[in-house]
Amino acid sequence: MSGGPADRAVLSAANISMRYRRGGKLSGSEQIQALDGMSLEVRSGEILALVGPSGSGKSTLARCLAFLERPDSGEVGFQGEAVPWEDVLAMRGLRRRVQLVFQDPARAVSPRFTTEQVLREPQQAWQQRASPQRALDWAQLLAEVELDPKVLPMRARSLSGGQLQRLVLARALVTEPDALLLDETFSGLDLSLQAKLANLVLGLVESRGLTCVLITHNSALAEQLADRSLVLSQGRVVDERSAPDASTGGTS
């Protein structure tokens, strides 16, 4: 390897494991071993795949990837440096740098608010000065995610399933982040809507030069995106998977 910016681990985990506890008593009640010595890097510019069932653990470590979770032992890192959880000031930082998109665009949006103040609230949350620039900045940001910017005065309710996924799409693209965590993104959409939602994330990272792990359960989905899909089991990596090479007809 060259050791080149290309090859560096934008996030990774290192032995990472995590339990919770089922049931509402910590006498008796059962523990859930979501993440079990779990090891993974995440390289600059490349898209991973996060594929597996149910309980499998991906969304426990798209938590930890986010920074929004302290596994229980092992390390976190975030461009080659281990995640100082104790450094409030600098955690604070990092999650601005790291963005996750969650399933339901409709339960991470106010219904009451407008598309702009939807933009806007990452933007307060991360005390960023809103100037008249930046406000004219917004058309750009949503053509950038294929919406109208005709869109911006009306309420979150009022929007499609698809436009609602491309405004906290879009959302997440406000604090300008290093890495997108999409969970389980493309779920929910018909045919088409995943089609065009996957080209748009492909043409993101692109533009950008993003680092993105996509967490789904559907590996024909994965195999499509990512260069490289790790099938997790029981909070465990069990298996890894490279994409096709193109010039192969992907046979190898």
The other form holds:
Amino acid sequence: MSGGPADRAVLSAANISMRYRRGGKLSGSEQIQALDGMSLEVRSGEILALVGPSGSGKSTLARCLAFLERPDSGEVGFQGEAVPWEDVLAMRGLRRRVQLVFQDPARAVSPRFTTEQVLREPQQAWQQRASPQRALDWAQLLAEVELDPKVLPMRARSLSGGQLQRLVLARALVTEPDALLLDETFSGLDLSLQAKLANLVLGLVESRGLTCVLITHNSALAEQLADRSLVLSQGRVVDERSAPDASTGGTS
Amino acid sequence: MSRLVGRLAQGALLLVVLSMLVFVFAELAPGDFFTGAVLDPRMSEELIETLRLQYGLEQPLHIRYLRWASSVARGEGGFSIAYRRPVVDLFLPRAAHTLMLAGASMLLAWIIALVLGIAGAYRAGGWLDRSTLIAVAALLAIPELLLALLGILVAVNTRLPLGGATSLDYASLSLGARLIDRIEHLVIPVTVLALTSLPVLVRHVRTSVLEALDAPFVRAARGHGISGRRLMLAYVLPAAANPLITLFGISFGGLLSGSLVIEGAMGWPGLGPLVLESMTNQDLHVLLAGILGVCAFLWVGNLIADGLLVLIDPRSGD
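With the form predicted on its own already on screen, would you show the form predicted together with its partner chain?
Time for the whole complex; same chain goes first.
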């Protein structure tokens, strides 16, 4: 999927703003400007880090880039075209191509589903609309994220933190996305697990030719993994840094 | 199964302790059933003393309690001095009416609350959501009794009957006409009672669904292109169900105690007027049966809710 020129934008945001209201309508609401005219481009095949302190609009940006929330103003683009927010069916198809992986995997999985159901749900939703029916290669998918097939009949609460994180990654890969957004995926893990998962993700990006957006408050981690980093503050991009050894951009 | 037996034993113990408490509190209150009789010029002091002895009111507390307990064990449920009859005979027909009223309004209130709460949360901030919230706030501010009066006003201006559970000529009606007659008598009391419990239910349903809609796993499912209907049915509603089932259990008790007030105001021949009367004239055994009845009802409601939770939640079966 990422065979295009290295500088082509997979995802883009043009001057997007987003505002939240906190508190009830009657109790004097306070407006929070989560995104304040932010613009950025994610190039095909790159690993882009979005670094910023909490409250800098990282997670809101992630939800906008995953097409889950529509910004109040500005445009979100996918492969050079503006996202058609009004077209519900088209949006459903589009969402599967950019997958967001959340910070807390335990809350990102329905507690009622077994591991197998968790993985089957997105596949079924996708296959309902895809014209060529394709069987999912379970064994391969689980091997890719290094998850033991024994966990398939188990429910989320009986999995370990690392297993959950791998499960959530596997779920994101089911619909064969073009881009992966990792929202603080590596925070709150011990260092050895963090390193293991980071290597796993790097391997996936390489083998699947994914574009990856890494959202983190940890600038050291960003420097280590990313080709390029954008520093966010108060809903804007305030700085851009390129990794010295990644001047070629695309990895494939 | 052993858990169920444990719960039943717990409930029985609860009722025993509660009955003792009621006895003690009634003892602390001044006077007894015959205190008011002193004012009656036809009653001589000797007569009142004889009556007190006859009904055993002069005996010490623990003896009176044991006599009540043995009466319960015989299936009489105590003895009403005011009606000179076993409490069971007074209670059963009235309890049927109260249960009919409470059950029907509970059903109505939950159906309305689920529809409005889920629809409102699904389009939070939309016109339906906002008008529901305003209506619910207004309803919350209106006292139960005023609602009952409004219900009476409606009854006066429509053909709907009010007072009693059946018409006077009920016995002469055909089977179909009897059913219609009963339903007609239920309409206004049920509506009023449902309205009193509605605000809390709507708000809880709305909040639970909103919370579930905001959960990361629901967001993830949206990200996979899962349709809105499947999203609600397989993800949001099951996640929102647990707190609502617990609330369902609690709402049993609230509805029954609310029903006692409404019954008095609207002339519904249920337990309400009987229990209120027993409170003012200190007909202790009737009062006791009323309090224990409400408590048992609440307890059964919670038992049902807990059973539902076990059934519905696969996590408890692992």
